[in-house]
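The chain below stands alone and is given as structure tokens, in the form predicted on its own.
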Amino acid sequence: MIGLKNKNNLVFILGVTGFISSATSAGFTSSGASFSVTSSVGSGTIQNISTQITPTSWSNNGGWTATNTSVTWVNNIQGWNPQTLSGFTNGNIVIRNNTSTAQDFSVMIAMNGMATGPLVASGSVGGQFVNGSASLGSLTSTGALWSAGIDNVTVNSQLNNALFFAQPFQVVSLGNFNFSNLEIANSITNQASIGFSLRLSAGGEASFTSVFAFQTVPGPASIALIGFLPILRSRRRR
């Protein structure tokens, strides 16, 4: 079980993906990213390509594909950072449905690797729909679209039981969601998560750009700076 505790009130605005590591003594050892899909259209292909910029980074291309749909990423991971005692995985995500009817996609993104609790942990998420069909179309998620794990257990979600409807050929925006300063007692053991559950109609796209970050629970001063970081990397992305 996972212990949890808002530091303060949770902010909920829309961000990225990506964690910040723990412990000033053994922060986050990273050892690189895992990634899974699963589609009610069948089984697909992943591929992804790894590069590794230092001991503890990584930068991940790659995309799962099967019969007319796909789904692309472009990820980074940053492992411990001894200058900033963080540490986290961000990225942008495309998931498309090029078939004739509504497809089901569940899609992790995992950072692997171990940190000392206690943590404080921030994150965020924000998208796009856009429908590409001539009929109406929609976007929808029973439970979280969007959720942050540790160990396989999830410590916050957004856009839960989402619905968004688009005209034919309209662009629709998700909107922008955060949360900030919260406090997880465990360690991470294994890894530290991102994941996507949605259903999108025939022609639809859903993309997103999201973060997951980890630190030791610090002063005021770096939790002000850990509220503050998903939207400051997510702004450069842009």
The other form holds:
Amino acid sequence: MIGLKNKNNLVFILGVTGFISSATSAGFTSSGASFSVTSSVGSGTIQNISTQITPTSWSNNGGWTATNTSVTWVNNIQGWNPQTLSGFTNGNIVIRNNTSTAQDFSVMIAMNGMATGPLVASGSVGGQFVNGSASLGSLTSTGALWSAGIDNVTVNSQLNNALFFAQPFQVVSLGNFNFSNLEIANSITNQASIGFSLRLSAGGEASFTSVFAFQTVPGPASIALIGFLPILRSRRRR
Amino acid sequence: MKNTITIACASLSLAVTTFETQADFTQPGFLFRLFEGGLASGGEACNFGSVTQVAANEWFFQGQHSNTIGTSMSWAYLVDPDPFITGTLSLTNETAFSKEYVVDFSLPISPAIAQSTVSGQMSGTLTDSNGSGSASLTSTNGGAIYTALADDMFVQSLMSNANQIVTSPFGTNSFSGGSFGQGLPPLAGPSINSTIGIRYSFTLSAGDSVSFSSIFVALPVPAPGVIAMGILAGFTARRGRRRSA
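Write the structure block of the form predicted together with its partner chain for the protein whose form predicted on its own appears above.
Zooming out: every chain and molecule, the one shown earlier first.
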């Protein structure tokens, strides 16, 4: 009897250890963030200030400026939270074209780190387009306007082939786009990122709020062990 | 000869009007004020970011402000003291409880406007930034989220009794806040002596973000004398053409 109890305890400990091991192995291990902007207007200067706001999350305030164009962001990065077993990046970004012609912009915000798959991801994007010029303004996606990527591979995109018009000095809502329960079998070996790719008319301003989040899926061994525990306990009670 | 003088006077009058509207090319003191929980912070917007002159009478202000009580905000605004304000405010409540906010943007104008027409519009996006599964944006005490101001007085408002929500983790809700004065006839506004402004007043749930894009434009109504001179010039020119025919 005593032997059986010890055996059950051993299995229980093994199960818990297996679950913890599976969870922690999915940890996003780096707090690093990287920002890149390319534009048809030419090269610009990036400045970013990263501030740690909790033991596992960082706030990034920064921007990119070039001649009469700018990109500004306030972006939070939750590298990895061992309690919620999740990581995410969220924030606001504003892209402004103060030149006299349409300009292309491509912006990428990346969380650098690693996480062991499988993972399940969710996210969303919404925004506005402001035409601050006296002519008809337009916002066009160049491919997908918003995309979420893992290790430079797109795993979800929104606002594909989007085209918005705004009359002079008018604001247009871009709508909201959400996705959830996106299964990602692969591990993250380098970075998870969100990207924006668009063409903005002269005097135009595009602003977006977006989130890309992912969390670990307990491994099959952990699930099996957890499922096995009640059977063993029931056997012990008998 | 008489016709020529009349046309010259009319042209001069219009030219003076044009000159007056572009008389002040100095950088305006674009201000912001953030009020939350009885505390106020803010100041010259350019002191919390940068300002760029993008046209003879247009400036672009962008900046960020984070305070010690859990609020971070950023803005990107194009302003013209002639006047208009257009741009985007983004704000995140990084605390663990919902908070009431009032954010004022104020722009000195030049020249003063004896009689104005006004127009404005806004849209926004609410995001469940902390993944809690819910986010809410409400107008405080049933007021309006957007209020256009002239000389710190009410002009028009949008999104009264607003209640926007997000019900999915990391979800987003984009909303159109409406507009005023963008059709015909133009919407009459007040006389404006010193400033125009936009006020956002709202309550935002814990850990969540909101962004507002908006516009407020005030245009001077041409003085009756200028209109009369313009019409007179047209009649006189027509009479002159008839005579020469």
